[in-house]
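Read the single chain below, which is given as structure tokens and is the form predicted alone.
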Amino acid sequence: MTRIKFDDQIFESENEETVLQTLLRNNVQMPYGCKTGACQCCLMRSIDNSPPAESQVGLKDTQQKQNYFLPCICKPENDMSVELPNTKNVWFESDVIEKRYLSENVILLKLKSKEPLAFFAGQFVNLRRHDGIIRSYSISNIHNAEHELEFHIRILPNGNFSRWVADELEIGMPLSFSHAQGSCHYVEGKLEQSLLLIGTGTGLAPLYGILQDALFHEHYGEIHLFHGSRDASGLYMENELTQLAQKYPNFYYTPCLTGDNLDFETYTKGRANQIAFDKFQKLNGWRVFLCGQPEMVLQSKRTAYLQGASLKEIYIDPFSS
């Protein structure tokens, strides 16, 4: 029996168990995909010694020399201390592979990384322009074998970075990004738990990723998404979310508008957070995700707690654009 040290915790592996199986069995949240070593989404690094050679099959020579390995196919021969990659202040390279408007002022930007990634849908990365200008954006897709990242970029009238994305960034151009950060993401292990997702504007981006992750893991507890905007143009993924609600009986989508003279037979009138908390006044045992305008997020965190949600079960991502 060997021991695996990760994030200052030590776990004992069982006979013929891989490193990934050991960590998942102990409720450690890990990014992973195929579990066969093909997609490399679960890439890790051995800190104290070289990992088994068979766990490095398919990795670049530079990665092998730095003791990177694939925990999904690594059956440890000795005790190991391991860590996720991309945890230092380094930059990674990608190419723009898609850019299209989701609405008149929101662009879907898709990047393809030049190396395997470790991230959770809903986390954020820093994007860096060629001249050093940096902006943070949340990841709106789940991890995949193609090592792609998707973002919802709101085009601000005087936005130095976002206007550049709209006017100058083209498919095929390079773009640097940082490692993924943040704790606002789906957590496995409670498939029956009710989830409440509340967002405004492009706060939908991390929520859309979290929703996809939950559905990917066959979450069967109720999932309620409330997305708020002033007018209908701000509900930029209305069709996609409506289709998901029709496909999955446990997913409910409520588009909310605060403007006047609107079609309130289709939409719910009012602020998304107020509508959600009026509908669900007892949140004991729920998991709550709050993303978007900072004042809304912080106010909603307090309300969710007062209505029974545990602080440990409230995840926030406040941003203004």
Second form
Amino acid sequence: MTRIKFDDQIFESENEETVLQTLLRNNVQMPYGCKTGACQCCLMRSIDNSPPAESQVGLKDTQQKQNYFLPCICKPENDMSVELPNTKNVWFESDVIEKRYLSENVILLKLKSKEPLAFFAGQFVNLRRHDGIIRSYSISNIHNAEHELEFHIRILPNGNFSRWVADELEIGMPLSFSHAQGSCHYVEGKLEQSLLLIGTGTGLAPLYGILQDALFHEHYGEIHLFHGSRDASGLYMENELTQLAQKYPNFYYTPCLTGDNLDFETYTKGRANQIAFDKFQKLNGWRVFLCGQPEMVLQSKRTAYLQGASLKEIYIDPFSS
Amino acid sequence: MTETTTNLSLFEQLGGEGAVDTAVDIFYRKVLADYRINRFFDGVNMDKQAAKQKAFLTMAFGGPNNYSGQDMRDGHARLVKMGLDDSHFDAVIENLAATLTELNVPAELIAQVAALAETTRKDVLGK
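Now that you have shown the form predicted alone, what about the form predicted together with the partner chain?
Following is the full complex, with the preceding chain placed first.
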């Protein structure tokens, strides 16, 4: 007999029952569809133990690593604590320890958490201001012993939150943040695989984190980063990225501009996604990361797939802009 | 056909779940690239759509499924309003057959898959 803990309640599973059956039998409201592990409507996450491997078939490797599973095909081997995705409402406290301009309108904000953190670079968290205003930002650094989190904050002219970060937030001030969420991150392994990273604007934040993570794990397949903007003021961290490209022979950095710019020795003219897909027309076996402007991300996902990338190996973060 | 294969179900002869995964990858790509029908897939969540394609192909391969005609009707009602008709359904079946041909599936098995897929026509088209 195994027990399923969900939403502060404990349910005992009857013999050979799936987790979904146990929950439904106990009148828990659950989203579900095919009940055979195909449609993934009932996706859940195990909070304590790794779920049985057969209940993770068909999920992205990033989801498997985060203990997501399909309750409709999960016959529990041990007691499990489970949750539905994105239902957690827990906040953590941090202090601002660094704030500096990466460009005219992008700020690097660094927070130090008061307790240890679990996250992957490229995931996003919600930041919450004292008055309750919440904004989502992607994490641009890899896990470190200091429990630090870094974000790229684009200052929008009428941005309630971003203007406050620019004008009022100071080093030493507290800021709350949520659990890290999202499946757009690097998973260790297949170190020989080619990686394609395409981003616009502060979509660079998750990509920079993913790049750091891949290099940290000594990924030796080619890593191609295309960062796009309209004009040069929209790009940032060019020096860091150029230096990384010099240091790591398998890393290539292509800054792209769509506006009329004369300096095409430094920049490639055109949209970052088009330049990337023209250059690499066969993406079979590649891992693709797409971040930034939502329309670009969704269009690029389709293109990457049509050019041969497997859907399971296309990771997107359409939240940042 | 040899004696050993006749005892196997259609799903087993096609290669089971692994074969479905391989087929979905090729099939969905063909559908998205097909100008006759790809407008019906504009703006859909591609991961969810691929999962639905998998459920559909599992059914068409004779595999374990919970096929519900009503779900199929509900799911396609919006597309029927957009003009989904027999010609589009035929195009999908054509892409399915082309996928299996590409995977070197014998013609006789392809005919069986097409026949199973054909059973969804009325529900898909809301007839």
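Numbering follows the first chain given and starts at 1. The term rigid core refers to the most C-alpha atoms you can superpose between the two forms while keeping them within 1.5 Å. Keep in mind it's a predicted model, so treat the numbers as computed, not measured.
- When the rigid core is held fixed, the Cα atom of residue 283 travels less than 2 angstroms between the two forms.
- After superposing the rigid core, the Cα of residue 48 is displaced by 2 Å or more between the two forms.
- Core-superposed comparison between the two forms: CA of residue 222 displaced by less than 2 Å.
- For residue 9, the Cα shift between the two forms is 20.6 Å when the rigid core is held fixed in the overlay.
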